[in-house]
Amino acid sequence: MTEQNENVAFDPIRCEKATTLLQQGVSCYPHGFERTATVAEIRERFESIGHDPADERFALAGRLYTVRNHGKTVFADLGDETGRMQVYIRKNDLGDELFTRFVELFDRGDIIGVRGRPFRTKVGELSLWVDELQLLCKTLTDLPEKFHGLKDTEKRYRQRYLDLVMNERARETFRVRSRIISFIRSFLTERGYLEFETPTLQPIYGGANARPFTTHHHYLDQTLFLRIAPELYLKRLVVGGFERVFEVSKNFRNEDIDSSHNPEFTMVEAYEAYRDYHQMMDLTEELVLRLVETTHGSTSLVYGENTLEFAHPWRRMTMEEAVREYAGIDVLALSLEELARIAAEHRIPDCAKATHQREHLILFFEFFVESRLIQPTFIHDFPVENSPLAKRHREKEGFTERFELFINGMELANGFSELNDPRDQLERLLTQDRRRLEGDLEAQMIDHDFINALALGMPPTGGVGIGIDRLVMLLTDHASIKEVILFPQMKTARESEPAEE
């Protein structure tokens, strides 16, 4: 065996067993195995089989999860991606040499291939009566204790491969995630949307207010940024004549990490020409409802302690109405002095910087309302101050046609009637750029090429971005985003603190 590295956790006893197997002429890592069935296929086909073994032989392959030695017989649980099945191994069937090798040199966690016939034991458990057995991968580290599994939350996130080996719920979560993304793609393509790929490395970041990750391209001698959103590039495609576009994208934001934020996350953004924010709310509502029905077979689901109902219609409220209902404050009817007094009384952060009632409205909404929006609710008509890419409201001065979707107190989607007036867009991005230069780390840069694209003409357009990670949290009943991202970002192991439960 190769010399041990201090960062590698080889088990010395398993290493000795691997060496012994090699000395016996047994390959610990053969190149393949001809599997003829999965566990699920055998379970379905032989659901009604009795004690007598079937005439047909099958080849199964998978990981050993438990091994129960009864002398000349062994019962073991073999697991593949589709499930687990008991295998029945007898010394009389394998012969002394192979049976002894299995008992002495194979371990829980090893991956093996077996051939045999299905039957049902006297206690009624469907099993495979094994007459051939082959080692497919000798593992050099132990599995967690079989009865309690892997419970260490931080270890589950750091070693997701081990989490997936031991925890069926983790595997099912990521199966559901895969199906959710496939469903979203099908839902949009069936409606005439085309999927595109836009740059991940960008010379100018934009599309959201967020602090970017910065890198340097040596050949170009140029600073580049990991995208915080694909929005400005997808809108360029609408300018170019593609009237329905979307992208499932990895986005990167250099922000705090908590139960609903990870610096690398996945979104779907969709844009459709000749639509506005009302129709994008309709599209979002239909998409999420269909996903709930597909994953849960119902229009409702249980998330944490709440039962959420997704049947049409969902509630739609302006931000002003929401603050008035949940906080009892008519923000736009009060003076700045009165609003400052309320803010100080409730210790609402950042209100001292507010210079307009609309800025208080945003902060009051975040403080009083967001966490109380349990059932699916669209909040719409946002102040222009925090919506630099949304079209001005057609009726309400100082507001934009923007919406956000909240479910169980969590924002899941953000959409606009997209701003397509190039002069207005230039002025708003100039304001953002001034804030950036004054030290606002989340303010957007000015993208002159994007302004040039708008000057060429973008039709009236509706757009929406939906957070896929949070959507998966909702549909799989997880409270932490780390549970639905395969490899979440974490501190290096020596510096880390316990992860969220």
Contents of the next structure:
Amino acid sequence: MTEQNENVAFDPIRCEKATTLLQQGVSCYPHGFERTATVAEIRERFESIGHDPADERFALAGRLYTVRNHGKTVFADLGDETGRMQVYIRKNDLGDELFTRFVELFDRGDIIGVRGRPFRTKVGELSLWVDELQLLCKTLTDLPEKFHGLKDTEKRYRQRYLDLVMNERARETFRVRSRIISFIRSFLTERGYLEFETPTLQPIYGGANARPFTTHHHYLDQTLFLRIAPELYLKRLVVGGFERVFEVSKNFRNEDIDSSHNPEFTMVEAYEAYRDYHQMMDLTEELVLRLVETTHGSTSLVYGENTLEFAHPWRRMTMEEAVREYAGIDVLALSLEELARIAAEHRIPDCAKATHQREHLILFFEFFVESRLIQPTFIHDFPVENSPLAKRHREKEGFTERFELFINGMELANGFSELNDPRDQLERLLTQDRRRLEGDLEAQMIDHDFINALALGMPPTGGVGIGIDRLVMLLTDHASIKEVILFPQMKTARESEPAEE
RNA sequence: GGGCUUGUAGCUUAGUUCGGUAGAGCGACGGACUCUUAAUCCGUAGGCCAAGGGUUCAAAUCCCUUCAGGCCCGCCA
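With the form predicted on its own in hand, show me what the form predicted together with the RNA looks like.
And the full complex, kicking off with our chain again.
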């Protein structure tokens, strides 16, 4: 019997009830129900109804969240996707057989369909006066406690369905997430962008500095990597003549898991020909502002303890200016010895390896500035050393036309004037590959096909990638990325282990 | 990788300081109740306290190990 399978959480009493229902000729899993309204629709239409029931009957369907049994009358709360509504059920109206079946064999958590007329109870609650009722799905497990609900964080992540059933906040978060992604798609589409899908399984990974997941294709007998970014493929499309492209992509990075990192995460990357990084900052700023307005009806929002303001214009400063402002250090005006001394004084990590002022600049920026960028801020003009895919700056030697967007100390977006000089790109990837072979687990591979694509000519192009998970965190006021990913990566709980070997 | 911290009934939890046979609410089960809404009232069952080991006459409680979480730091542009 399935009920005896130890990996299954069936409640024996509910199983018995299901069996009894079947014996009575009642299907526990019927094939449909003619629903004529949602809870929200009835709430809207009968907002001002009084105690007398409406003339019109409606059919509602949903899950039983609470049942208050008064003997020959029952109040219950029925919840569908749009909300909950109280239903009023009387023995008089249903008849003995159906009423008894409902009271004895239906449980909290079951999904039912009801028909009846809206009215307002004596204490003023809009309800449905039920005269007909039907089981739509018999539940075989208990629901969490009705008042405290489900709080256990781990359980909420591992059994997200249960979280969604119990917690409106969780439902709202993922509703917003879905809307954000739709909004991004229409925002870009309206501006003439085409959405494409590029490979998730890649023979050579690239487009970011990160450790990849490795897998193997049996038929090809070949190693493949899960993509860490779609960048190099999207640029091939720009080479091919698509001048505005984007992809909402799942990327996979084989790194640590913490409150802002999940091994698979969602990004949108967009590329537009004949644009530069200034214009991509404009695009990013407009997109995020419009998202904030759409989700909050305002240009500002509260995130944790901070109120963030997104109205134009956002602050834009170079990395060099940022370090000067936040740390009072003019990195490029100091000698390597002086920089090393400051680094030692503040115990700034990794400075021992830095062989150039520009490398100190990056480290100083991360140490002194990053976490203090609360309001939306673009930092631009990054050293060439850590920007292998960005075009060299039109004026500043040793720098690239790259920007990152920081909000609440988090990196939200990264973009640049795309490097389209194939010889320069080859040089930079050769440097990356050298580092990789020297043991840098996050350095990039050389993708010769990509370089050959550039050799065919890519127009001057601006590109940007925006981390959607972090954007959702921001827009839903969550501190952990696990709250905004439906099924975050969790270590597999071992099932009872037979002691072998 | 480092620090702190959590795991007790289906759910929410008390008990851990200072060792002495595990307590509650909700839920479930049985009963009463035809306008309740965390319904109410009466009654019943349900836990070897995450797992393993140790100390002890005696361990949920003290010690060690392991497992799975959470928070912070490091790392990850």
